[in-house]
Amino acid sequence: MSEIRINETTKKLLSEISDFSGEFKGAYNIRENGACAGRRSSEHIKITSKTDKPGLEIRIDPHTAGETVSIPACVTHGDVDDLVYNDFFVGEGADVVIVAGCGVHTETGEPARHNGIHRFLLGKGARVKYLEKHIGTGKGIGLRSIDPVTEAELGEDAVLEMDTAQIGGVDRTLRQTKATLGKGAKLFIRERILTERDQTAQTEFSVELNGEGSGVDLVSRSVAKDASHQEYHSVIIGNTACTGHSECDAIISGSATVNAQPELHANSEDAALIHEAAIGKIAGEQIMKLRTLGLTEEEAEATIIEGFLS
């Protein structure tokens, strides 16, 4: 176990992305500006540094239950381009929570970027709840970028629940998620994104349903404001008797633009695949109803957006 050594900016970012209040329960690794700022393993969750590239190996023993492992990463000033590779090996029958938020901050004209490449290998019957929040802060004009890559292999009857959110301040992001599912495996993804000003966000999902009885439920909700732009592309490939559902809902305001492209590929007559996509502005009657309760138009819009992204 190492002592936590973090600066004040990191403390503020951690409170936003991982509910940090001075300590973490369970196993953790804190990454600050490309270096380890604190680490602790537990009896059943071991965290070690990679020897061939920057990053971690997180090994979770079979049948570990009720534990949480936190691996937040923070960039606290400009002129940092942080790249990390983290591999999670989740043993058979384990049931755990993984928290992996990221924050980038700059007060200068230099860019700040974090690129986290996470690979999940879930054993038979393993269950993982994965929580990830991204945020950008600071008054600098340097671009704040976060480019997460997630790759997952789900073994027989494994379940992965992903809850990801970009909660503001990120100027550029490319979010890539790829998964392959074995027999009876289930993948649930809930994504929420907010862009403002001239920010851009690009999301790429690709899921292969290879095992009989496997299934994916993918829901993305986003709000694009001002002159921001969002791209959404999802691909679900059903290679056997399986179920797949993709839903993309977006709210636009100002001169913002959104491009949604859901794809379905059924390679078996027993693949049941559905996609939905809806893009539009906030309904006038919703604004009017809240204004009758005493809210201003701006307050009403903020309330609707907060509820939509919650």
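Positions refer to the first chain, counted from 1. Take the two forms, find the largest set of C-alpha atoms that superpose within 1.5 Å, and that set is the rigid core. Source: prediction; values computed, not measured. First, how it differs from the form predicted in complex with its partner chain.
- Core-superposed comparison between the two forms: the CA of residue 296 exceeds or equals a 2 Å shift.
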Contents of the next structure:
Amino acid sequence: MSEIRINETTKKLLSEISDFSGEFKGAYNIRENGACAGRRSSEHIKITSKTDKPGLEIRIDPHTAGETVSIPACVTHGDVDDLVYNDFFVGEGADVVIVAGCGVHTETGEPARHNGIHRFLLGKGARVKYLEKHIGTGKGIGLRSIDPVTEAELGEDAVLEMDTAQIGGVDRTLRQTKATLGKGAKLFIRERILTERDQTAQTEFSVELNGEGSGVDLVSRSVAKDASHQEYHSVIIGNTACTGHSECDAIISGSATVNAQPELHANSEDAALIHEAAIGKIAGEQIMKLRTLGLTEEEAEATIIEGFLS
Amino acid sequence: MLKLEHIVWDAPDGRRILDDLSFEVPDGKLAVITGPNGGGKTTAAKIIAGLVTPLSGRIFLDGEDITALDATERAKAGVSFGFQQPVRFKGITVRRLLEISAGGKVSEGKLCDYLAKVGLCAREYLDREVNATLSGGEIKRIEIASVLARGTRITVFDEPEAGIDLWSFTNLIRVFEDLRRDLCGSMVVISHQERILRIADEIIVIADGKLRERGPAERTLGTLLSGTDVVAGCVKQEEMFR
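Would you mind generating the form predicted in complex with its partner chain now that we have the form predicted alone?
Then the entire complex follows, led off by the chain already shown.
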């Protein structure tokens, strides 16, 4: 299948969560309201449907270089509860970009939910850049929920860079990320979350550093506005000579609340684990500096938040 | 011309910090404000920039009363302020900060010019974040560049030499010597540094919240360095420690 048949809402959502401009470069699969709305495999990246449950198997040949695969999912109306299992098998030495991303839209009082369970198996020396952007749109009062689960297994010297952003419109989210790292493997995670009104976001990370010389660098930045609530929980387990760093920074405003619980488990004397966390309102001096450059207080706040989440 | 008239300001604990302070900075001149610590210099600078509101007194810019303008309005009216402790921002790049300063998108060449003025290489710094990874000397220079990018009629620097190492200090003095050469508008620098005092057109001495002395640099500096009073002692003493 290569023809794209999507509705206008999906088109809008796709332009927000990916670089879609009528087509995708490289292999892709578009999921719309639980069904496939377009798919293309490439010579080195094969996308097939699972036979036992909803979802895809994406197989990337060893040493595939410089290719991108896009697998966006959109829910375009209320009363949809979409669940999908996507498995990525990344061959030895491959170097690819995977663009996921999800948009949920409702114009009614019915809820719209997408729950994507992504598993990554990275072969020896494979490098993956994983981009995931989540948004919620529509005027309906139905709750927009996105509950992604990401599980990654990194083989020897594999590198996974996860760049995730949820910067508006999603009412409820539970994000769960689990990873195990082999010898010399590296995991970089950059997460950005913005909540407003009465939205809630819960994010959980669990990373096991099993291979000698493995390392994780996890940076989560979040902004909680109005009466929203966020919870952050990270667990880094160092079982050998490894490095782990997690950093959780949150800006709060209004009556928003944030709860951060970082955990470090060092099970080896050679495990070097660090955690940094800072929660607070925007520093007055930051606003003052930008005001002396001619911005109003509101413009200064918006600029600081935009930079923080960039 | 910038003019402060009868400025009075009290600290939250009730202490009088500025007590009927008046002075003016003529156009195209570099005025250095000096005096003992706690004498009111930084407060005077903040009052010019609109960061602090005086209890009484007026501030005029080119004859226009700007006393009631807040920090944003003051900036728009043509006043720039360089912080003594530059502010750091997670996620905001040097490029973004300079563009905010310049009031919008500017060419790569222009950004290069701003950074070259403070001795930094644009290629190395433009895409770095203005965060804790920058050294004290680097962030000072970026602060100065962000102020210069505004190109306003009045530029105020509050103790630009504070908190930097000796090596950075020597370079910083050079930056100010260059700025002195290409001065456009008026500049007010709060400083204890003899080398900065030496490049001033005017020296304004503030002590105990009052104007102690004001005059051409050569004359005033001579008086300061040969004097035995508390102000002179302060300038000389600070010089020894830097």
